[in-house]
Each structure stands twice: as C-alpha cells, then as structure tokens.
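Encoded as structure tokens, the following chain is the form predicted on its own, with no partner shown.
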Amino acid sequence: MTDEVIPFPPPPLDVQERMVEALLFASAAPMTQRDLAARMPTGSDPAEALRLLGIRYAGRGVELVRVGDAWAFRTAADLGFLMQDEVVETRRLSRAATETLAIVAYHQPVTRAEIEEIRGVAVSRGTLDQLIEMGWVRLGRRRQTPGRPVTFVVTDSFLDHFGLGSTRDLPGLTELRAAGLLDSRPPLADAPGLAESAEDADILPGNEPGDDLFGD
C-alpha cells in the first residue's frame, strides 16, 4: 500500500485577495499573473484576486492599475496634484532621442533602419542605447529577414511612466495635434502612428536638444 499525497485546497479568494494585496504592496515593480502565481499556493486564481481586489480599491486614493501584462498600485490619477511638492528626477532627452523614443512606440518592433526611414536621418547608437539605459527602450525579437536584424520595442517602465495600461492607449495624431503637440498641417503621405517624416511631423515642436521633455 503506497501512501497517497492529498493536494491542499487553494484558501479562499478572500485570502487570496490579501495576499495579492500584500505582494503587490511589497513589490518594487509591476507583477504579472504569473509572479503572483509563483508565489502562491498552488491552486491558487490571481486573476480572480486581481478583479476581486480592482473592485475593491476602485475610486479610493491608491488604485489597482494594469502596466503592460503586470499589475501594480498606483496613486489615483485625479490626485497627483497632491504629489507636486515631492522632489522628482528630470529626464532630459535630445530631439534626435523624443523622435526615436516615440517612433519605436508607434511602430514596434522596429528596427534602426526603419527608425532611421521614418525620421529621414542616421540614428547614432548613443541615442538608442541612452533610451535603453533609461529603461524605456528593449531589445525585441530579430527579424528573420536577411540579416536578422535585432528590432526595439517600448518597456513597462515607459508605459508606467506615463500612465500608460498598453501601447493601445497612445494618443493618436488628432489627439496630439489638439494637445498642441503637432502642428496641424496635414501629413504628406499617410502611414498609420506617426508615419509622417520627421520635417512634417515634430513630436513637440521647439524640442531643441537639452529641452525639459520627460519628468518624472
């Protein structure tokens, strides 16, 4: 007679609730399904805790937000003004770097050669590794064309720095133009994102290099 191994039952959604709760409130960096699921019980159903705790923090002053594929606690967006006093890092970028940084958003993956299509000019490779080590900017998979060029997509890290659940969430270029953030001349050539050249199509116009772009 072998012994035979009995399987613990998950707990409770309400436990597994509170245990989300817990590991995303520890967590330094956005969490998946599946980091939350590695850490708990077997059986467990983190992305019913995940709707289950939404619902539960939905309205109140930290909110439930979805950054790429993870999750993570954020300050609800109508209260940010609270946060103006709190001593944040500037992040100043050249234009050469906002083109690039929003190209490999709208496009990726993309390669430099597309890049540098899109923008009509060389892309350097301080720009692009200067994105990278901001951790805004990835390598993505290689192209399986001749050459097998290695492509860039865009990370969590800039989703999450600009309050951003996915890619889709962009602003398109109606948008942008009633921001005041094109001019409203209408493209040349038309190319889905922001597939117009890069003569026609500044990003932020007056972006000069050294320009207060991105601030945390």
Contents of the next structure:
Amino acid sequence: MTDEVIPFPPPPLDVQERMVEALLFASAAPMTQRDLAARMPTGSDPAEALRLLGIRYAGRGVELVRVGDAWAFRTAADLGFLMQDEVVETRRLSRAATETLAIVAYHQPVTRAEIEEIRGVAVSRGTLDQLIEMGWVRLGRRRQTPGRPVTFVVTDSFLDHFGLGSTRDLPGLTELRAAGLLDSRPPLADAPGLAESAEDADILPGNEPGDDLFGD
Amino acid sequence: MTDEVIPFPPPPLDVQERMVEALLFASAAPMTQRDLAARMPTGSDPAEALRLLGIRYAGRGVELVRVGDAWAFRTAADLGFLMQDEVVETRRLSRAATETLAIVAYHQPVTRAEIEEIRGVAVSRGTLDQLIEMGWVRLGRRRQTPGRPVTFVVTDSFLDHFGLGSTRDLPGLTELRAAGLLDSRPPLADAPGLAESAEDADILPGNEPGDDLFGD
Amino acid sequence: MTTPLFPAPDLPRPDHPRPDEALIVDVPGYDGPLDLLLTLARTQKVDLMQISVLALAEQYLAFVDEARTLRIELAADYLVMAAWLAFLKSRLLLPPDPDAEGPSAEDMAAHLAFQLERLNAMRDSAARLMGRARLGQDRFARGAPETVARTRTIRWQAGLIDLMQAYARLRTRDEFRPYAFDRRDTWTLEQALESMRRLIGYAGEWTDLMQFLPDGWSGTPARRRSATAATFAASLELAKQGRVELRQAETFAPISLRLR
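Beyond the form predicted on its own, can we have the form predicted in complex with another copy of the chain?
Entire complex below, previous chain first.
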C-alpha cells in the first residue's frame, strides 16, 4: 500500500459485508482476501467483513468455509442428501490412490521415495499423475537432499473437496502425530523393501524431464 | 397427494428454510416450489420456507428473487458493479489508419478517391469505418461533382484528442520539415507486435498490385 | 544407504526400479509384502504395537511356503521379504551377538512393527478422508455461479506527432532520399573545405581558425559547434595536404593557421 490519498472513505462495514457476500456467492471457486480486496472499494477490510459473514451464516443451509487462505460458500454437509441429483460422479479412486493421497496429505511435503517407504510398494507414476490431474496434489519444492527429489503436497482444491480449512484440520492429525506415526524415521538400512530402489528412481535421468515440467 | 400415512412428520420450518437455502444455492437453474417439494421431506412447505428465506435475505448482498414461477438467488442489483471487470486496452492505430486520418485532417473535406490518390493505395472500407467508429472521422457534405462522392471530415472529438483548436492549427509541410518530421527514412517499427498488421505493408511498392485485391 | 548387515540373499532381485505396478502385485489381493504382513498381523488380533514380530515372521514364511507348494509365482519383493524375515527370525531366536554391528534384531522387529502401524494408520486416514462430506457429493458450490462481466474498452493511442509523421511521410514519398538529414544547422566538411580553399589565399599570416567560420554560423551554439568542427576538420585536411601550417600554444588555446 502506498500513502495514496483515499479519495472516498471505504463503505461502512455492513456494506462491505454485503459486498463480500455477493462476491463469494457469485463465484464457484474460493476467493482469497486479496481477490476480494481487489474488487472492493479502496480501504475496505475483507478480513473483518468475512468474520461478520461467518457469524451470520453459521448454522445456515449455506455456510462460509475457509479453504486454505481462501473463502467460499458451500452448502451445509448435513443437507447433502437433498441434492443427490447434483452429485458429480467422481472416478472411484483405487486403494493405491487413496492411500497415496492420504500419505501426501499427512506427510507433506513428501517425496515419492517416502510414499513408497510407507506403502511398502513402488508408487506407479500413474497414481500420482491421477491425483495431480484431479487437482488434489501438486509438486512442491525439491528436497535439498542428494538427487534433489521433488516433493508432493496437497492443493487448496483438495482442502475444498474434503471440507478442510487447512491441512491442520486433517482428521486424527494430532493423534497420529502424538503416536509418532508422522515422524520421518529413516528406514532401517537392512530392512527389505523399496527404499533403495525408490530413492534411486527419483534421480534416474529418465525421470528428470517429467519432473521439470512441474519444477518450481 | 395420496392419503398415505406420513411416516415421519416434516422437519421444523427453520430446517425447511435451511433446506430451501441449500437447494437454491446448489441448483444450476431456478427452482419452482414443485421442484423444491420433490427434494424435501414429505409434508414440507416450500412456500412458507421461501417466504422466511426471502425475509432473511432481504437487503443482503444476495437476494432471493422470483424468476417466473421459480426461485433463485441473485446478487443484489446495487452490487452488480462488483462483478464488472473493466479492461482498458490501449492499442496503437495501424499505419493505414494513421495515414488516412492524417489525410482527412489535412485535406478535409476529402473524398475516398482523393485519399487513395494521396496514399497511392486503395483505402479499405475497414480503415475509414474504424476511424468513423472511433469518432474521429465523420461524413461531410457530398462533393458537387459528377458522382456526388461523399467527403470525410474530422470531428470535434478528433480535435479534442489531438489538442487542436481547429485543423488550421495543424503544422504545414515547411514546419514539418523544420521540425525534422520530413525525415523520409523508412519509419521504424516502433510498436512491435502492434499495428504491424498486413495493412501496414500497403505502402510498400512491392505490395501495390496486391492492394487491388482488397480495394472496394 | 549403509551396507546391509547380512549377505544379500541369492534370490532374483531386479536391480532396476520397477517401471510400473504391473510387476508388483503378484500375490492376488495384496498390495505388496507390507500389505500382506499387515493382513497377517491383523489375524493376531492384538494392537499392532503389541504384535509378535517373531510369530508374524513365521506366519509370513508359512504363507510363502504355501504359495510355493501351490506353484504360485511370487514376485521378487515377496521373496526378498521372506529372506529378510527368515534372517530376522533367526536373529530373534539366537542370543544377541555382542560384536554385531548395526541395528539389533529387536530394533529391526520394532521398525517392522512401526512400519505396519504407520501403513495401517495411513489406510485408516485414507478411509476417514474419503468418508468426509465431500464437495460435489455432500457439500455443493454455487450451482449457477455468476461470471464476472468483462467490459473491454479500447483506448486508441495516436498522438499528433504520429499523425504529422504519417502525413509528412506521404507528402515526401516522391522526393524519396535514401538517407535524409536535417542539414539546416550542419556545416559539412565539404562545405568547410570549399570555403577555406577560397579564403586560405588571404591567410599569409597566422590567422585564428575561428575567422574561417562562415557568416551567420557563430550565432546559435548548435551552428557554431557544427561550423567549428567542420572548419577544424577541414584545416587538418589542408595541413595533411601540406597547404597550411597549424599552431596551438597550449591545450585549449586558440588554433591559428597560415598558408604554407
């Protein structure tokens, strides 16, 4: 923000609340505070308007939900049964895909080798590709370890789909963490399994071009 | 309605209101009371739920509106401006348009034939149409010569845009020369990508025969 | 990776990474040896943390033997796991070797138990995640989103200069010169030479170079500069031809010339 003179004072908060309500209602995709501010008059306070709006819609048939650092209106989960006609048939995910998704969500940022270490089997490229294509998983930063393997993280669209405000809201996260099940323990040197071959897979030259497509 | 025994009593009205709210929000098209009733538990009263909902949303950023005999949520009319995206695009005039405009300005009232004589190429209808549409050129009186051709003159809006009191304020050739504007080096393509359309090529001698193809 | 503790089992083991899942799930219904182990562990009906890894190893080895007698082709993974579990079993049964390096049998067993518990936890989490109220199934976005209307205003950019240049270009097309230069304020070397050749005859004595500037070229700085430069260049040329002598007392002092 510059020290520009604001030509008009921003509208009163209740008007700002109406504006945020209209903007979020109109948009199917979640909007960040920055998105909102860009549309509202200069000097508006979308954060406060969102807070008021959240209170107003609490318990309604339509609720204000947080999706990562964006906001959206979504119908209340308990009324889903009314809208069975609107259900979008999603591809049924394979067990490999759902497990991989869970591992990415709970362990992110996670490398392919780490996913393989947890699942005990190689992750086929197709599985991660499918999750990426669905918009639930994306590539994160490369891990600063030998081979600089790419990492995978979940997206805001994942949060939106599963009704999570952030990855901190993942079910059972606290318990899993307390039980040490989310610790990144290095695999035992002589344990069988995929750790070695999988780690190698990430630095195979053949894999590089594909990785670069998504490189950050 | 048959005289079937209703197995469960309908949900309380405030729950019905939530239901209607969610249904209308999620629906791609406005819903009639019959549509709503078909989705809601047996014995529900969508009319009353709609009435309550209408009151709740009155004056909000989103309003419950009646569309024929169906109902839908719509952004409040006074907030429509939030959904507008003003895109102002600046474009450079093509060389053909600039030259034609210059000729009209210096020689007005001028006929198309005269413009073509000065430019040495046929003037495409599009070029003059564009200048007219921009409000810089308009039709003048017909010339009292055989064929009574229309003439073109520049508008006040043209004078305004170019900061001229009248076309007599346009500098003459001598002044142009003194100002170094008669440098007849081939002009540089000063706006890459813009205005460098095929039209620009039409004063190149090599293109002369081809211009007839587009002449009108 | 550190060196393995035990000699590599002489079982076929692909030393290239598996390209795809096709090679992996070779035991029907199991997603790899760890999955199989987890299933076997569940039959012990105890908390995974309390699992008897020794018993689990025996269960697994029995399974592998069974598969062999049934002539089921086991993928290399399963055989590697079998070899490792056989090794682990023997280590667990023997008294610990105080000289042994690396992780103890108990550490290895504990790690296996941890792996199983972790896989189990992720599997539960996946199920919980999939059971959540999902967008498009239980929760819905606005069915009729209102698209933002884009109004495009085109602002044409053309300045008076563009206009005049365009006109000038048209009007001077006939007097086309490959290279034109506004010479009103330029005194060229040729002009200076010509002028000096005429004047030089009068310069029998040392004459200041500035005396040779043409009339009317000392007024404006631009003209004076151009004329001075051209005249100076012309004087050098004449000196080179041996027609004049040049003299300058010191740097920046006036330059004089005389006929040679």
